Amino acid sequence: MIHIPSAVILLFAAPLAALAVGFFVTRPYKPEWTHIPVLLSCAVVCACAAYLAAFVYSGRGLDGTLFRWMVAGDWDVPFGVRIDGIGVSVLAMVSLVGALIHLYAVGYMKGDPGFARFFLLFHLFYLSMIGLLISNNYVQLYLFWELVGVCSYFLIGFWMHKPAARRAALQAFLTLRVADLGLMLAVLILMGLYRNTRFAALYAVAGGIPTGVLALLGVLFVWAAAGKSALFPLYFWLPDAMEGPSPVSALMHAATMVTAGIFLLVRSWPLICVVPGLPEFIAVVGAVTAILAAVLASTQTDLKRILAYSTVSHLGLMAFGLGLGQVTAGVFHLVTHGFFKAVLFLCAGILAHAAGKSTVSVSEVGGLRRKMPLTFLCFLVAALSLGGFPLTAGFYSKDAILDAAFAHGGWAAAAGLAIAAGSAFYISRMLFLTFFGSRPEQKPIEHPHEAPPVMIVPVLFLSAGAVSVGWLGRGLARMLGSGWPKSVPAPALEGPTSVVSSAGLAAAALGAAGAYWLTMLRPSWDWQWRRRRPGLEALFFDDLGWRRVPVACVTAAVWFADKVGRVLDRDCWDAAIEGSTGVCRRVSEAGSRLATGSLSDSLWWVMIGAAALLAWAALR
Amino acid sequence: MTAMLWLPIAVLSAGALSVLAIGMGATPGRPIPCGLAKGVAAAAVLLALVLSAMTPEAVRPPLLRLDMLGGSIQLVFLAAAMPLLFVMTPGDEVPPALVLGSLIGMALVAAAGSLLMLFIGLELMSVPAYLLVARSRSTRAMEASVKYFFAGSAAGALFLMGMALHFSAAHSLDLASAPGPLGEAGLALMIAAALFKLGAVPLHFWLPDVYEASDPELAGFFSTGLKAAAALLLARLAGLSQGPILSILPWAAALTILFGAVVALRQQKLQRLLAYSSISHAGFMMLAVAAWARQGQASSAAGALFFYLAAYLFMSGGAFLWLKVSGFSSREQLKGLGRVRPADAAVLSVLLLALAGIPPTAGFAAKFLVFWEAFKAGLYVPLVLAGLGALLSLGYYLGLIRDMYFDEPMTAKVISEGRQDLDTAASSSVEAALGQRALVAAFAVLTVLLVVMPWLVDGLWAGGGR
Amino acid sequence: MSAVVWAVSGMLFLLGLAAVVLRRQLLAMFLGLELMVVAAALALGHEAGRAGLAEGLVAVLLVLAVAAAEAVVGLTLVLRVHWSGRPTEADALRELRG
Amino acid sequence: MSQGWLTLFWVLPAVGGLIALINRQGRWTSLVFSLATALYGLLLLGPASSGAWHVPVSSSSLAFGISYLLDCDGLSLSLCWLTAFLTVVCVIASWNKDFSRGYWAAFLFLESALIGVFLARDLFLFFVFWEAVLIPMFFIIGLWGMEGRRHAAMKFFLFTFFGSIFLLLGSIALVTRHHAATGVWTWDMVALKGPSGTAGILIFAAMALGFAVKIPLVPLHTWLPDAHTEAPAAGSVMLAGVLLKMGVYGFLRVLWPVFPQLSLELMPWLMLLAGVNVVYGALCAMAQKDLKRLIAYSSVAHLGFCLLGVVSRTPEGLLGGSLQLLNHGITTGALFLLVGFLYDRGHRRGLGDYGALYKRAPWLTFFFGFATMASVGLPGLNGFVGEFMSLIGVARVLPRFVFVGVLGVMMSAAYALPAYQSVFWDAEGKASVSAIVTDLDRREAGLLWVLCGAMLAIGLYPAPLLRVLEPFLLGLVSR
């Protein structure tokens, strides 16, 4: 048993302790103090994450078992911990962003009747996300993977009184469940073949697994990642998940949960990269998702839905970068995206908080630059970072991906540029519509006030991070090196060449200019085309028709279940069995009618019986 | 040694004569004390019971012989008479004498060494029965007795013709198998008569009418005593047959089980329901006899047949006695009895569970032994049919329990109407009703305790299943 | 010779059987019964005589005695039906059925 | 000596039942005796799981090879302990209702018969206990059930009796064939070896039919929804909690040791049946409008998982399937308990009848959510461990059936969560009904704390329980 540093134990112990204290102590007696133990545990977790980052940065790593979870004879499934580059780097981002969002949530949720329940669920999610990042085998990963899904179900549906929230929660959970089908199958196949799903063991034997199996596993991993990280086929649950409170959207659907899918792909990258053609497939899926989402984001009216589609687009971008073989670029963008997308969501949260509603649409904002300067500043920084403008974290990470795209050449480069332009366009549109110039169609909120410090301070920190994280690229590459199997090309991150960065900048500038032209020079353009062609708007709201597919699937399933459950089982089979008692009754009545009670009939039967016996004896 | 053999029959005859003597002594002015006649009869039966239990095995004089099967079944039908004599509504001295007469007939069948003895025993046990049925003045009883007489005599005549044919082939009236078609034909007719007495399906139509019309305790005696003797008669005859009859017997048994169970499902009168259930149980006895005969008269199968009859004695006898004590006649009256009179309902439930063959009761042990022997004899398909018959029988046994416990008690009218039969009995002698109720409860307890009997008796049959 | 006797007793037996099953009056059926018994006794007696076995003859005597006893009981029951005012018909006795 | 201890284990509740029948304080008697039995069960944990009481095969028998032979190992003991634990839960759960003395006695008799089934090593004794279980359950459903109780009780009894006829015939055939082969009359499950060839298949099929009715395998399952819907709350807890386990236990204890080779050859067919059970149960559950029927059909699906694992004959599969037996007992027991409490308050079981219960009954909502998550198979709770190990077992033997299993896992969420939401979250339900629903009182909440605690404990750390189950099951492993 190798020595497990106390930091790792604390990673689990602190949140568990906070949950226990929260549930048994503060909830019944002092519900409004529930956030205190939770925030404390967030601080401890951040400290441990930092220590582990330094631990891994200095070149060390570990992979050990805490206890044997499932056991059957000699076979067992361990509950262990794996501290390596990829795990710790994402952990650092998740713990820091998560802690700050916890702080923000204290302000946001103040006065909500479910305050205690919110923080317990929020922290359970935080714990399961941490567990997911540092588990050392697929079964344990699946444990936290599902736990994250369930937390998202309870948090999206936190405000149970809203029918839309309930529907969104159920839709999210069932879609994630369909996606988890893939991961469970993959884990079972691995367990069936090797009776062991530890990453270390699988990395060592990665070469030996037949490519056919690897291909199947790869596709299943992509299917699971598509669900959790909202890639093309299974992304439709994310925009609806905006029904939850803003901190939830910020933490889950921007920074942490949705990155779990990408994390899974990176974690199983040694198994995926061996299969020829699979990375390209991932790249294509990523690109398609990114472009489609960018287009949809540009046509949404609700602020949070725009950001939701933007998340889908950027996740597509990460998958695109990953698919092109640039693991470091993907992870780097994952980290930076975590920061600036959190800021955007929190700012949207502040706007909604000011409006007193859970979310606001573009027609309810406008010209808020002077009234909410700090929010505007943070929003501006995050927007620039998302658009990929220089000096921001987004610029570095997006350029790394563009660099890989240009290296790959052909369609990849075009897609990269399109994505860069698209994301710059929709974020600029949102920026101008919200903070610049009031338009006739817009009825801005009555008295927009700046958010209380407990909410604005974490946003400031995060926006500072959104800028500074970009310089950590080199360090991240070094960190990812540790714990990476030798068989796979070591991840590296060279600086983007001048040609690539200038092309990216040009695309971004083009997008921003287009947005400026459409929103500031012809201010009510956004509302005109909606009035003129409502059909087109409906098409965009319907995700170009893709949203009808899951609805059709669900209705087909319910119809089939009804046919089997009600018609086949109750009306046919059960009725047949009940019918048999009817048959018995009719035969019984016939039998008793046979006994007519007349003496000669009974004698007649006696003689028939005797004759039958006689005949039988004579025949044989 | 042969003297020992005659002793039970002699005691019974003496008993019958003394009862008749008492009767003659009574002048119209001075009716005989009600219990005296019954008391003397009961003493005679008890003495016969004890004596036959002590009779040594397999004594073989020409006319009489007593083997294990006959001796043990003799115990059964003698024991069957006891509750009848105890519970019978006291009247003049004739009924006890008739019962003793019938017992003599059965004892003859049990000890018969030759076909003639069988025929005489057969007739002697049936004729008193016709009169016993006709005892109560009701028109239904009269009709039943007439039907019983004509059907019974027809069967007797068949037996006689069979005996003649058998005699022509074997040139002797001994209980020995006769080669040639004539012998088999004679045997077939004789077995038809035995099946008639047992109530096998095509020949059963007299049975429900007789059981429905006669008093419950008398029907109880018929279903236990007479049926045991008929089963013994069938066993004796089946023993003679080389093969052809034996191959049809199991199928007749399966048919009887299924038909009896199906028709009993929809019976509304309780005694008629128990009649059809006794037909179904007769099927099981036939199955046991078939298994016994096909295994070369193996002693273990004889044990199974004996235990089935013994268990059936307590189950069916108890059920009929319960009807006598409670005075109910139709199924509706049983509704909600579980709440109105929980004690009676519990007793009847135990008896019904035993009749259905649910494990912790002797009924299950009996059915298990029959299944066990039938399987060893290779009667696979009739066995499965018998199993399904048991399932069907569950329909009405459980149905009665369901009516008693799960339904709301019927309106006061039906209950009260049921109750006065009881009241008349109760008013005449409350302790009699109480005594009878205790007897029924004893029967119920015995059906549960008897589940272990096969294992106790196992030693008796030279190692039972070995 | 014995074939003739068997034919006669067989024919008598079937005649009695027909009487029992087909006739409606109780007495006629009763006659049928006795006819069947007599036919069987005839066959038995003949076989006993032919085989020279006294046992058979004794059997015939006893059978006749038993038949007599049966007749007594049978007639009392039929008379009971008659005195009760109901027609002594087989079909009249239909109260018990089902 | 060990026979004496084991006999006391099943006699204790029987005696308790008799006393409960007699004295007026029926509920206190049954509480005392069920607690005593549970504690007694705990005492046996040590010797039993270490196999100290394993009686060697002996030829001495009462008659026909039948002998009064009890045996106890990890598997039997864990199921007996589940029975004892659930009986205590049932007694406490129906504490405030004014049932007659018979109710309390029936539960004790049921417990005694069930413990007998799990302890019996002689096939005949096993059969006697197997049928004796029917009588108390018949009265529990019939006397204290809901509206359609009469029909449901009869259907329950007749269905199981149909199965047990074939079980009896199969047993007799098995013993006679064993005698023909070895010349020894014995009914001892450990000693009996089934014949091969068509006779073997026929006997296997007959006995499997007897067990299948109890599991229930799909074509023979239609008694389950009626019995569950009409039974009283505590009755359906026992019915789902333990009675359904007798079928799979029969496969494990009787069929696998007696037909080692044949059960391997028939594995694909058995797995097909189990797979159909999983998918068919889930589909029917989706179509139900009544909460109890939905949980009943979900039991059909969960038992399908147990069978999948048990049929695979791999260490993971066997242990996973057996563990799932216990898990299902706890989870579905808790669910039925909650539905019972809900029915006591709102007197309705339909999904559309309630709405927004989270306002008026937060604890009821919490526990129902917890139990639903456990039954859906959320990792970290007990449902996942059992189902996952079963599927691993299947993956190692016949991978194509893994798809059916995983489909079942996915569909379990599809029927459980919408039901949970429509009862506890949706506001559309009749406001009048959900207005009168009050929250759980201290007694009921305490019970559910224990059950949810057990779910969490087994889910997070199942190793000790798996250790208890291991001795017998690893002997059955074929690979």
Partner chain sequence: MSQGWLTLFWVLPAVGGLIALINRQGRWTSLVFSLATALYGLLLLGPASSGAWHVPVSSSSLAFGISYLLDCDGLSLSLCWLTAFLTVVCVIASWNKDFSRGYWAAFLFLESALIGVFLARDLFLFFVFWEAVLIPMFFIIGLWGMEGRRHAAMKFFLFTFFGSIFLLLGSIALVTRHHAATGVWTWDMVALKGPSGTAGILIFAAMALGFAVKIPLVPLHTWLPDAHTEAPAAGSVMLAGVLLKMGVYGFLRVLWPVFPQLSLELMPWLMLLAGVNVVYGALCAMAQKDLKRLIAYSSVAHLGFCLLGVVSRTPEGLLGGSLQLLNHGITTGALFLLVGFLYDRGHRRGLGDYGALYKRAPWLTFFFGFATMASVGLPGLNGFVGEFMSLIGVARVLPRFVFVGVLGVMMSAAYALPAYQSVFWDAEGKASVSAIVTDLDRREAGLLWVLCGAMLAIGLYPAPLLRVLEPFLLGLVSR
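The term rigid core refers to the most C-alpha atoms you can superpose between the two forms while keeping them within 1.5 Å. Positions refer to the first chain, counted from 1. Computed from a prediction, not measured in an experiment: that's the story for all the values here. What changes on going to the form predicted alone:
Core-superposed comparison between the two forms: CA of Leu307 displaced by less than 2 Å. Superposed on the core, the two forms differ at Thr555: its CA moves 2 Å or more between the two forms.
A displacement of 2 angstroms or greater separates the C-alpha positions of Arg585 between the two forms, with the rigid core held in common.
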Contents of the next structure:
Amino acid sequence: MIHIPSAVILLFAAPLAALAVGFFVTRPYKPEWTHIPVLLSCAVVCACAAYLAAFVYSGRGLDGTLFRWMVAGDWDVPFGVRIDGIGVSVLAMVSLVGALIHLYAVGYMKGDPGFARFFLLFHLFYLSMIGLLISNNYVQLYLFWELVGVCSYFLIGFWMHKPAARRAALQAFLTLRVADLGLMLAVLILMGLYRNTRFAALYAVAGGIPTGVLALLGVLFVWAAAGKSALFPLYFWLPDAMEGPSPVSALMHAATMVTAGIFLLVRSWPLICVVPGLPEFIAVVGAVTAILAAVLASTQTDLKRILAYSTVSHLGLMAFGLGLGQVTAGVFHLVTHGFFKAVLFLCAGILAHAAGKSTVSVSEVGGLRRKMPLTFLCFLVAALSLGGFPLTAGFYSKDAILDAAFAHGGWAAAAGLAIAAGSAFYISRMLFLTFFGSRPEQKPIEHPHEAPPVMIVPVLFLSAGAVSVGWLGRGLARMLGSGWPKSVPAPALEGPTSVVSSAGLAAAALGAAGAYWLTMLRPSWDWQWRRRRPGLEALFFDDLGWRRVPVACVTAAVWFADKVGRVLDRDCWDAAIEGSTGVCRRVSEAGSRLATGSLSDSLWWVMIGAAALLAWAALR
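The form predicted together with its partner chain done, now the form predicted alone:
Chain alone follows, minus partners and molecules.
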């Protein structure tokens, strides 16, 4: 019997207790106190995650069952935990970043009539991601996977009085249902063929699984991850999901939801990497996603939408790294991205909070670096980290992926440099338009002011993480080796060569210089081209026409379902029901002619029936 540490139990017990107290006690009697048990739960989760990180770093790990929650004859599904390097490295980031965003939300949501409801949903979202990260089998992972999706639906549409919020929530929910079908089918295939979905058992027999089955499973995993982590072609729901409160956007983009798809790929990598051509396909999808989203981010005006496309781009970068075989680099960037992207979204939330809105555009800000110096400092640090500039966390993780791209050569090296230049361009453009200068076309916030301490302090801590977590690359590589299957080469993280670092820095500098030229030296350019080329602006807002594709697919599916439904219902089913009356009438009339009422006729029928039964028995 494997001993389960108390820290593992508390990862579930603390959030469940906080949700119970919040729902049954504070919500009905003192709704403004609902955040108190939630914040205490976050503190417990962070402490447990730190303990488990040290536990795994020391070379230990565990894979055990807490209880059995599905039993049917000799078949059962355990509710278990897997404490290894992959899960705990992401868990440490999710727990800390999520806890600080919870604290920020106390100030941001203050006075909102749905304050209690928000914190209960928000913490359930947090718990769902924790459960997903430490599950030890695909059925349990799928349970939390779907719970994450349900929570995101309620949080994106939290301000349900806004039609745009309701529409964005429904779009995200339906898109994810299409993607989640892939994971459900993969789980059903594993259950049907092997009656076991435990990761450890599947890793052990991965080499013996037929190639066709592995290929099908790999494609289904990639399809599910593309939806959850907003990879091409299923990325389009994420920019519209910005209709929720800023803390939701920060948690969703930095620590939960979109990271779940990348985590699924990493968790399933021992099965995916043995499928010929599939890792290369993932790399191509990642590169296309990253470059397309970088172009779109460079043309947006709403601050949160710029950051949303930025998230799509960096998720593509993570998939790009995984596809090139650099699992450690992909997870490393997942961790560093959690910190700097949380800072950027929370800073955008501070700007919107100062304007009294849910979001603001580049036309409503400008020249704020002196009026909001702390917000500017935090945004600057996170922007440098996202752009991959030296001495920041993003520099180390981006260069690790770029090193793999250069090792691959050819198109991969070119794509890596394009992604680096694009990232630096769009985030520098956003930085200059928001905090430097004030163009005639901009009407800045009338009375800009810093956020209260409960909002700015968490952002300061996250900004420190956006710099310091980059120094943990070697330790992360060591952690990932814990629990990694022996049949697959252990994750490693080689430091990038000076050539790779120089090339990456040159690409980032080129992107930043281009943004400076177009925003600072030509201050009205960003508005002039929109006035002169409204069709081009509409094309960019339509994602270069791609948004029409899913709309057309949905329209075609609805039309087909309507046609099929009408044909089956009217021409087949209705005709069968209406025609059955005549058939029944004729059958009954024929039967009535046989029923003469004569006793001798009845005896003859009894004898015939008895003879038929005896003949049937004799033949058997």
